[in-house]
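Here we start with a single chain on its own, the form predicted on its own, put down as structure tokens.
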Amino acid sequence: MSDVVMLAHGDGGALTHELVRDLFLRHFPNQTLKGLTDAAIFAGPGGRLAVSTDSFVVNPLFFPGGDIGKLAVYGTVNDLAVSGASPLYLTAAFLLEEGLPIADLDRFAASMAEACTEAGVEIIAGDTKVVGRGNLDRIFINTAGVGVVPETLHLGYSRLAPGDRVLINGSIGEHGMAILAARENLAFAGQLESDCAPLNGIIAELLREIPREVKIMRDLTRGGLATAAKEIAVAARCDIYLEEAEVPVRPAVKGAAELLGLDPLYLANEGKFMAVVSAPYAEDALTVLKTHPLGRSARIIGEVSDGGGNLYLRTPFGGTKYLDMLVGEPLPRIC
């Protein structure tokens, strides 16, 4: 492990996993945390509960399609949703730099309130801290969320089996490319918009229709589709094959990524998730996703096979590429 913290330790890729595995898990050894899922699921007095926490440091604070306030709500809601939970309550802690315009803070709070209404959750506790000028970059937000998980729902890596299908609810790379274009004032910024959205509605519909056939879900934030799929393959001790021709990428994102030498498979998303579903029900799952506004571009993009934790991309030309986790975030402070 490196002697100092680097930006890449926060990219959600290989160095993040190293930091969590070799440092944090060493100090906080328990079975709940060891699962390293998007939310911790445990037995509560009235049933199963899910808890998740996240911090948001995005730059710029306002971007096409959203802002740090909306992102803070949706990010935590989505972590709960892909864990099978119905999100209920959030907490919000605001770390503020002296000199932040009150008008901006008001806009962030209003945006969070609007996002809570859309996602059907409430902020019920919070905290505010202010530091001197130069000790923070304007505003960071930490949120924690609580949700309930049905007793009959059991998602997990151990449920994956050869032949299972991989689905995604829409096109990838939009959030990462929108942030990059806005941050750098690129000429094509006006063509790009973040996909920032709450996923609990579309996921609830999927679980309502085929609750026993959904094996596991992940939202595709830092590290993008490729990193999330690799994490699942490693944890489930299987191989996953993605079909490049089936992975949806909007022309504006694809063109911008090619121009900048970036791979959309590794770009962050804030309104996309992947689900692994048993093969006989894959088409049913696809139909459910396509009937929701956030799933109109849903696709079946791959399948699970026997293996030892590898991720492969089948190209339209008949070749196969090996994919690994992201190493070195091309765009820090993405969420």
The other form holds:
Number of protein chains: 2
Amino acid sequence: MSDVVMLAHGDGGALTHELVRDLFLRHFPNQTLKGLTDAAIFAGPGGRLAVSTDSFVVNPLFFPGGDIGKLAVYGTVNDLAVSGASPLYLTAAFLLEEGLPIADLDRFAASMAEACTEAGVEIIAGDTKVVGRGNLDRIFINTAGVGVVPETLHLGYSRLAPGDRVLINGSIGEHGMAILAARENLAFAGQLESDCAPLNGIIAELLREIPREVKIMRDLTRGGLATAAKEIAVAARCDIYLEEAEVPVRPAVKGAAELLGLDPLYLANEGKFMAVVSAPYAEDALTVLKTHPLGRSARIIGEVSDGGGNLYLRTPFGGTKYLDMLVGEPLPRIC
Amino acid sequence: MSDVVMLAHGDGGALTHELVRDLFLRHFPNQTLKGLTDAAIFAGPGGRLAVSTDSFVVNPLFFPGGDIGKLAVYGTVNDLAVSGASPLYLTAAFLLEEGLPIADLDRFAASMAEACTEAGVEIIAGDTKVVGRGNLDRIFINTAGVGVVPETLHLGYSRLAPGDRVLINGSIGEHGMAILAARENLAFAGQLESDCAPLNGIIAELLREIPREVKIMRDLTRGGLATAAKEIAVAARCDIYLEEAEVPVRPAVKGAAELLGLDPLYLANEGKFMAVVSAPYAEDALTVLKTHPLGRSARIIGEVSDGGGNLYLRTPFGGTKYLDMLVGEPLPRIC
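Same protein, different form: I have the form predicted on its own, so give me the form predicted in complex with a further copy of the same chain.
Once more the chain from above appears, this time first in line as the rest of the complex follows.
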């Protein structure tokens, strides 16, 4: 490990994993944390509960399609949802720089309230800290969330089997591209909009229809689709093949990514998730997703095969590319 | 309200209250949050649960008696404990500045692990974000916690009645004074040590002995004893009288506070709580506290009387001073 914290330690890719594995898990070696799932599931009195936490440091604070407030609610709601939990309550902790306009804080709080209504959750506990000018860039928001996990639901890496299908609920890279374009004032910024949205509704539909056939889900935030898929492959000790031609990417995102030399497979999403579903039920799952507003562009994008934790991309020309987790140029403060 | 966020919005005193009431509660008007308790209690499947969140921005990161890691664990454990919950699990979210020495992060994580063992809790979910140099001062840590609240326990402001006694588990002002002295490199810094400690053990003892006679508890962090007592008086619509001669203050804290023109009643504590207990059981409560290592200097320091939300200090000379919440010079980044 390097001697100092680097931006890449926070990009959700290989260095984040190294930091979590070699530092945090060494000090906190409990089985639940070791699972490295989006939310931690534990036995509460009378049932299984899930908790998750996420800090939001996105820059710019306002961006096409959302703001830091919306993101802070959706982010934690989605981490709970992909873990199979119904999100119930959030906590919100505000870190504020002296001098932040109260009007901005008011807009973020209004956004959060709106996002909570949309997702059907409530913020029931909070905290506010203020630090002097120059000690924090305007505002960071942390949310933690609690949800209930149905007793009958059992998601888990160990359930993956060759032939399982990989589904996605829509096109990738929109959040990451919108943030970058807004931040750098790129000419095409106007055509890009963050996909940030609460996924608990669409996931509830999926789990209602085929509760036993969904094996694992991940939301595709920092590190994007490729990093999440690679994490699943490693954790499940199998290989995953993605079909490049099937992965939906909007033309505006594709164009912008090409211009900037970025791969949409590694760009952050804030309203997208992947689900691994048993093959016989993949078409049913696709139908469920497609009938939900957040799943209109849903697709079956790949499948699981025997292997040792590799992720491959089959190109339209018959080639196969090996994909790793995000490494290299980090895109800081994307969420 | 002012147009911009000021340091005093984060000091836990009058301006923090204004911000919470006029901005956050306007956007999040749910009954649980309105309670403004240290932790929020909600009905989980099969029992009552409590959640709490706190961000830690203390400066310096290492101080006599602790560091930001310990504080981050104890702070949330204590918020749960004074709400009557047995803390079970924490989440930990790290906000890191690019360039932070990994060795420091390692020490904070080790501190957190040690503090978790001491408090009997586990960190089961986490998050790491990194921002560029200059966008955050080294490290901030957020913890959120979940605990279980016994069905038979009912703490609440509405239970306060004239004659109830106010107890404290020890001497005040040590954390605040230690931080200030360390930060300003004051000559007497060596004699001061933070009182930071997990309160769930001593509170469990108290609730085991007299579960029905404890009416409300608060930990005495930002804003100190006076602010917490005033909050209770306002919320319970009663008056509270504190006996100045009974409030324990160590000579080193007293001397340092006098030198700096600070009042120990408003200095932050990280291992102290106040409890309002029915009068006939106050001596029993005191005995329980005194038998615990964290309660050796416990005292009965005041009582509740009819009134409209005022806090008074009876001086040893027979006078009575009106006390308000912390207003004025904020002591930023005390926790």
